[in-house]
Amino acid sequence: MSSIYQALVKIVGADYASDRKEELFTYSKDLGTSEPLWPEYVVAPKTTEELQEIVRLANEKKVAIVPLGGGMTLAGLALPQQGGITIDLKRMDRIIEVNEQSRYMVVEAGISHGKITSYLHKHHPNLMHSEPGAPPAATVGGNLAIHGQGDLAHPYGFNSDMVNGLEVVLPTGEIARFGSCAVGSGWFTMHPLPDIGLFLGWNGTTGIITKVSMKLYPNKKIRENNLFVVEKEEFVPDVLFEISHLGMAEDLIATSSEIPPMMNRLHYVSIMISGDSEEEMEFKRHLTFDVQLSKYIRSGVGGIASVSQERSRPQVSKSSDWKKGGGFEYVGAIVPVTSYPECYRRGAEISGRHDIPYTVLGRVIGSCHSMMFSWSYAFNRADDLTVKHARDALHETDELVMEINGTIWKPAIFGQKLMMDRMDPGALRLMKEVKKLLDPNGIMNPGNWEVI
């Protein structure tokens, strides 16, 4: 094994490829409660070429290889199962091109959100883009890889709608490319040319993305965050419907939580708007408040908790990492925003069993077209109990979604099974015949979406 070892190190360096356990340690674990599984090596490549040799080299070899952004997922989905190489794609960050007049960016896959972010902050003030709910370290090809969505989910969809055109390195090692900058156009577009859908959402077991254009946003001079409150969860698909109606939101979300106790058994939408004058936030803020949610106000049911400036977009993740030992994991669920209310319920439920304060969250995807749901349970990284008691909830609520007729949303290997379970028969056949075509050794993130 140690020739695999040397070939890395003569790909990309002897600084960016290890076996050493100690390191090998960093790759074994995500921060969530799976057991930890460790690759053999570990790899770094700086550049697409770097990348294509390695993978040339897990074929030839027949080593299981598994792509990693930023292990944001907590989910162990950049965890290898099989062993074999872990490449951390962190050092792939360049940011290509930037388009102000059709408003999009090139970038490399693993550029962190927060790079980004920073990039269009100080070079491009008018832009912006769907920044996940993830610490900033989260990458755009990781946010791809698992249909990841993010604060511009209301009204524009998930992450993974806002894409122009994508480069992939394929498990052979040969480059593809799909989108306008397939003919040589640019990366403005992918229609009307053939989809991409064989690398969004299968977790890097169809190849490797390397390279995507991404959709930017006009990027308003202020932003606020308001909070109007109800009592009763009923209330809540409707007031997210008048509010998505009004179309005047930039994000949309719903969320409840035993602590803090102001919050408990209350549910909170967060309604955030921005503009570039006060002027336009008044007239946003009088249709929304006045107008769309008057009714509410009116009979007692709903009312304004607090109206907040924001100098910074808000990371959801924050409401659940709470608890002494500083750990939590969820399960995410792509639901109808009309299930908001039993979503609520049944969650509340799940945590009261395992003795872990409830934490709910819904973000509206689109124009009310759905909402990713989760249930988060905290959890001591230091206390084997309550990392159980995490681990049988988060199983817990994913036969749950499937109860409700939802879809799990980044589902864990458990949560693949129960899906596939469900499964159209002939989507499963499709699905095994696609990744036997593109990685006829089976090398490609296995365990992952495995179809028997």
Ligand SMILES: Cc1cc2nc3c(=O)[nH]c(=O)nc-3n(C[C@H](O)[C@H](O)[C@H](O)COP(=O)(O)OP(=O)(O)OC[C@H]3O[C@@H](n4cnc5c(N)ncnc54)[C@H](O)[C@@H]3O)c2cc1C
Contents of the next structure:
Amino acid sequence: MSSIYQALVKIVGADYASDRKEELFTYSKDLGTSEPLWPEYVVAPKTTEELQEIVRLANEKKVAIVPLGGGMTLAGLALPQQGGITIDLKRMDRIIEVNEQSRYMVVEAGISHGKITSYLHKHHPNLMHSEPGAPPAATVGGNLAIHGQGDLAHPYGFNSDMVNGLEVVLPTGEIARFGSCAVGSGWFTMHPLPDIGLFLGWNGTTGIITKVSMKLYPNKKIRENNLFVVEKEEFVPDVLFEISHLGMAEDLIATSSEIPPMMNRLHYVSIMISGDSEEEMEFKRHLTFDVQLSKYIRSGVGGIASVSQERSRPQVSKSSDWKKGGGFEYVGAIVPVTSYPECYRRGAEISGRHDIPYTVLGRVIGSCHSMMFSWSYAFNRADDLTVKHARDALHETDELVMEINGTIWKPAIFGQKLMMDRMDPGALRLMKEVKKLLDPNGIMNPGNWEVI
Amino acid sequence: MHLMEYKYKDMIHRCFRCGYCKFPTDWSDVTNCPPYARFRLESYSAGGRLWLIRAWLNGEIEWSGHLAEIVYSCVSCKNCVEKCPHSFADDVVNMIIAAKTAMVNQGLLPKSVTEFLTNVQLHGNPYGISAKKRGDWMEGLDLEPYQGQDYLFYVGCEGSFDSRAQSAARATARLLQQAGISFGVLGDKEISDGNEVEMMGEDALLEDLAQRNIQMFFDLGVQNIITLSPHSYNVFKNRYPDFGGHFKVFHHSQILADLVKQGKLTIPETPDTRITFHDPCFLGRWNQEYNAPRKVLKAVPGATLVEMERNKKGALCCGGGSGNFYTDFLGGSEDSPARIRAREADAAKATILAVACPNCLTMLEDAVKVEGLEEKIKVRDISEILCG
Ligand SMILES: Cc1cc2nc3c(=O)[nH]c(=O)nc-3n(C[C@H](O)[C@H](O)[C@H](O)COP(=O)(O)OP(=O)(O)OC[C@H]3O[C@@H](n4cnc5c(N)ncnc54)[C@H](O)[C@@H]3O)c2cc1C
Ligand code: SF4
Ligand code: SF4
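Take the protein just shown as the form predicted alone and give its structure as the form predicted in complex with the ligand.
Full assembly next; the chain just shown is listed first.
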């Protein structure tokens, strides 16, 4: 029995540490196309103190650590590139505080988004947070570590723009807090303290997020999805612009996919609206369709596909089972909304080349400030050739994003390299310095954002 | 066995490991798959288990005792079936049971599983107690052996042998007597119903037990069966027809609900009690019976029926299914499902944690004790509550 394993058992107890191949196998894979990468140990701490001890141990032994939340990125971002210890953070899942009047909640970062939604629904029905369309087991910490976006992206931006305070275990094991909580005044704001944006979007390479104060938003009593359809991809940016001008929609998403046939080559814009009364809803519907989008309806190139659909939790992972294959992965890019037509056309071409029915989606972030555009590639987990096709398609798409001057969101290692190849040297140098300063032993999720 | 011979070879890779199956119906937490709640490592989630099973059958990893424990820690509670969004959802638990069968067929089993199955084979019960003692539970009750009465009251292994579950069997028998139901019992002729052995992958033993039971029921002229355990109810109702045994099967909660409705029972007053009901998986998710036990409890004068946060389709299993009440792969921790459930009953401010399954009764009673809640919460089978 290795001394590291014994030390881990001492920290968390035998039930929550493992060096057995069953756990190592399980944590060597994620849901996407990545080749397996095996950790040497898996550990699941319950408290920040346990986590700190694990991080100190890793420093002492110079062994890599990989924080893991839900493991849902699909892009292999929590697979150990260099072995070491995978730290499953999902036991750190407490709700610490909900401040209804100031509209924020403080949680441990391993909590699932599903649990938060359910808790607010039951105990604070007039509040909501921005839940990503990921499976509900995705965690708050993991989502922030990749700059995720949820169903309030259109009005309020990236989820990482909705942070009121952070607690982080640094790569050396110390704790640091940011925001008003750092000066002991509660968790209600990130500003006006000096900006230390060192942890969001870093894939856990600069520290492990342990507590988060998240902004909450008004949750209206009625919520519905309305679908508007247009024939041509060229219309989509303007449709989105018109709706964002109103400023009344919550989630705003354009999609097109080859299957089912009714979606093929058409572009559906899903407009989520909410209100506290039927009167408010009718007013919003009226302004959306009869005023803002009426030019499309009148000219016959666009129309209302459906109104007042009930909003249910997205079960996007169904797309993984296309052709009974059990797998899909997507490239997400943050691009200008005006890139939608090109992204769609070029994506459909890539899909066609790899014999995968195309599925694309663009979620508006902010008032059309940008869009998360995704190209999904389904594969059959039991058929290596289809996995290879999906992987190749993903790489081609990463390159496409670079070609059209986009940025790849939650890039896999391949995409991270593409981004860093073109990165401004000043920014790259700073990233390197930050990394060296914070993580002197290079133990934090090595291989990710590896600035050479 | 190689993957190619596995019944679900064309399906098992379709699990995306997306983890919807960790949640209850209200999405309140990731802890509704009991083994995952207990260990919180992905290997113990439904998806982790399916991926491991595939890797074993594929030759990617070898069999080990730990692998077998992970597979056998599945309590067949069907939460995954309830929550998986995919079209193969109905078969998620079947894929795990089929892996257990593969282990049985190769003799690759954890010791406690082998013991359980051997005991059932040799003694007709998992405890390894002499079959002659099977009728001891009814001492002093003046029950008739089954000889053509309207109903056979099938008690099952736990009700016959486990001292705590015996009390529920006795209470049920008393209520049937009180209501003037014509029924008989099998006494020491009774043998295991086979539900657990099937959940543990021992198909051949299920077949043997089913055939022996069916033959005995035919010989005695049994047509209607009342079961104490939802596990017996499940196998008699859903599996015995596959072996030619077609009977009208009732769970005791259904009969009791009917008797309550007809006013045939005098129910003692229980003032100032708050009762919460723990849905047994083999009554609830396996057979969609959520109302009968609640109807019974609503009829208890002076009591208020309150729900735990996770209830009905979303209930957390006590952790005793698929033989785990005996093999105990989920015990020994404050995160053992039964202990979590005991705390949930406390959070609902219940003074009685009502059950309708002898497995749940023993699991939860132990858990309430370990949690130090026995002064606050009594664990009672619905029949015991009606008896007072
Ligand atoms: C079907 C599907 C739909 C999706 N839709 C969306 C969507 O709409 N919006 C969206 O944003 N995402 C989406 N995703 C992507 C992803 O699932 C989510 O972003 C998810 O929230 C990531 O969180 P996680 O807990 O799974 O992170 P993980 O995959 O566990 O981790 C992500 C990265 O962060 C690191 N990390 C994990 N926890 C921490 C921590 N506490 N501190 C520091 N680093 C950490 C990991 O090492 C890894 O590099 C989707 C995924 C799927 C499969
Ligand atoms: S069983 Fe279904 S819900 Fe669970 S991980 Fe697999 S695909 Fe997802
Ligand atoms: S049947 Fe229950 S214990 Fe087994 S995998 Fe499904 S949810 Fe988990």
